[in-house]
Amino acid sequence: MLKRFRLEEPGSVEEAAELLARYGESAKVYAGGTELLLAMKEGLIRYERLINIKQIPDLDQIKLGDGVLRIGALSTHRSLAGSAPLKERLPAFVRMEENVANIRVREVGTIGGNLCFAEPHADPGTLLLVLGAKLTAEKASARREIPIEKFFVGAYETCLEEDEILTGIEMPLAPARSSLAYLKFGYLERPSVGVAVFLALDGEGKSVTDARVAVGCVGPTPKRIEEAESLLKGKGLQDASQALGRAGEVAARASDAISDLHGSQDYKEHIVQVLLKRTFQQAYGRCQSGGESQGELHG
């Protein structure tokens, strides 16, 4: 049972941030609402006050330009789905939201609320790793860019401030002969493992001169994988194809994997593993092959 609380509709960002500063602990923003009322429902949390900013004008454009493609945190998931821009310089990105969650979540839910919940067991905190992505946080008398590697501070905790809202996400695009790749594995909704592997060959083809890997779903937060990258990063072709199997290893060992009801440490290390081979070499094959699109080339 849902237990009554007042909705405060703030029509700027400094307004919600000020209802936030005021109420403190008792206030949380309220957007898509997807996770929020499930578990106010279920009496996991308590509010008095939900700030609902879904009235603010401009916080769910998704606009490309100067090298970047930014994303404001009121975009639900399917607007990004469907974005243009989107599927022409980034259609991983858009495979990835086609198959968060469920049809409900994607109708209402909005990609910042999927971040500052900060649930473990979610697809674009993953993603947005390797992209190098940069979230904008403001409040009353400040602005600030978060790298996202900064962002995830446990399960279900950010370094967001008290009074501060997301309200946007950058990610700069990607040079040319460059693919990303994400998938996961689970059987349930939500994804126990989640593996992005973003690569750069050089103008040949034929050597790896960047490579990002990041692996998600299996403990507190997503993490970004140095030690599996310098594997990869500066070999050619074959090397690094043979140097994923230990790749493999130092990623499953650094993803803070934890057994849960969405699997065993063991086993979520092993599908680790497994994912990391295949997302690059359908990386690999998506540079070599020209990408879906041309806009798979940036990204």
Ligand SMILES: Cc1cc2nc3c(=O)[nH]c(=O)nc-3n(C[C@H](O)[C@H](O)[C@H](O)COP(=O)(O)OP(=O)(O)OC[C@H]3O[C@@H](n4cnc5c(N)ncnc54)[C@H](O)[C@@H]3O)c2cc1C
Given for the second form:
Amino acid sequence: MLKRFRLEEPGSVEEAAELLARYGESAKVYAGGTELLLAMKEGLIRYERLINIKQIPDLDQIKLGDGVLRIGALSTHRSLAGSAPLKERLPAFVRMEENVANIRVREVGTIGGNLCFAEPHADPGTLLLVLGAKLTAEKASARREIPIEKFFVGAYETCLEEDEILTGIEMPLAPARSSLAYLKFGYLERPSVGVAVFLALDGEGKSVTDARVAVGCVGPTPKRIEEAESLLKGKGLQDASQALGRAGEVAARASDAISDLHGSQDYKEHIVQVLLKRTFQQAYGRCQSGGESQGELHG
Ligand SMILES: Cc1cc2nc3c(=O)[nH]c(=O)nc-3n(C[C@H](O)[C@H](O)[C@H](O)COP(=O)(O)OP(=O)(O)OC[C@H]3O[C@@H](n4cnc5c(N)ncnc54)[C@H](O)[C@@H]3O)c2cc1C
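Same protein, the form predicted together with this ligand this time rather than the form predicted on its own?
Below, the chain from earlier opens the complete complex, with every other chain and molecule after it.
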């Protein structure tokens, strides 16, 4: 049963942050409510006040400009999956969003809520890591940018201060001959393993000039795995594909996988290795075709 609470309806970020500062631990930001209300109904958490930020204008905008894509924190998964600028410039992000949760959650659940709740079995954080995203956090009198790799502190824990609101996410547009892929695996409601790969190739499409790898869902927070990246970076494609097995082992070991309802540590580490290979192949295929074809990399 949902216990009684007071609903505040601020009209600006400043007002919302002031309310958070005034009421401290007894208040919480309310966006789509898909996590918050569920946890409150279950009696896992209790707040006297919810600060509904959905009335604040412009926090749901998705904009392209100055070499970056800006996504408002209140953008729902559904709006992201249907966004024209994202379809044009970051189709892998669209595919990830199309497969978040179910239609009811996608309709109201926001990307800001997803990131701020920091539930380990989530998709966007892993993909944002290889995109080099920056998050904007605001409070009444200050605003700061947080690189995505600093945002997640632990399971259900971020670096946001009590009176800070996540207002947006900024991602640099990918250079030419680069591509992105994200694959997940799971048989429960939420993903058990997620792997993201960003690849850039040289002008002739023969060697890997940049490689970024991130693994999510298996441990407390999504992680960028630089040791695996360095095994792929600067290599000709044949060598890079041969190094994939080793990169997978390194990524699995460094992912901080834990045993839980989604599977044992060993099982998750195995899936990380399988997914890394497939994700790399997908990203490579898209790079080669300059678009979205699903080419295969053999070797
Ligand atoms: C059945 C189910 C299946 C799911 N499956 C998936 C899945 O496959 N993949 C996946 O990635 N996710 C999955 N999710 C998670 C889903 O993406 C999130 O529930 C949703 O995005 C949360 O957004 P919200 O707006 O509803 O957040 P809310 O419930 O409103 O808020 C969640 C938390 O974030 C805080 N918060 C929200 N917005 C802000 C902000 N702007 N600034 C500061 N704090 C904020 C709130 O105070 C609260 O603590 C699933 C959820 C459910 C219920």
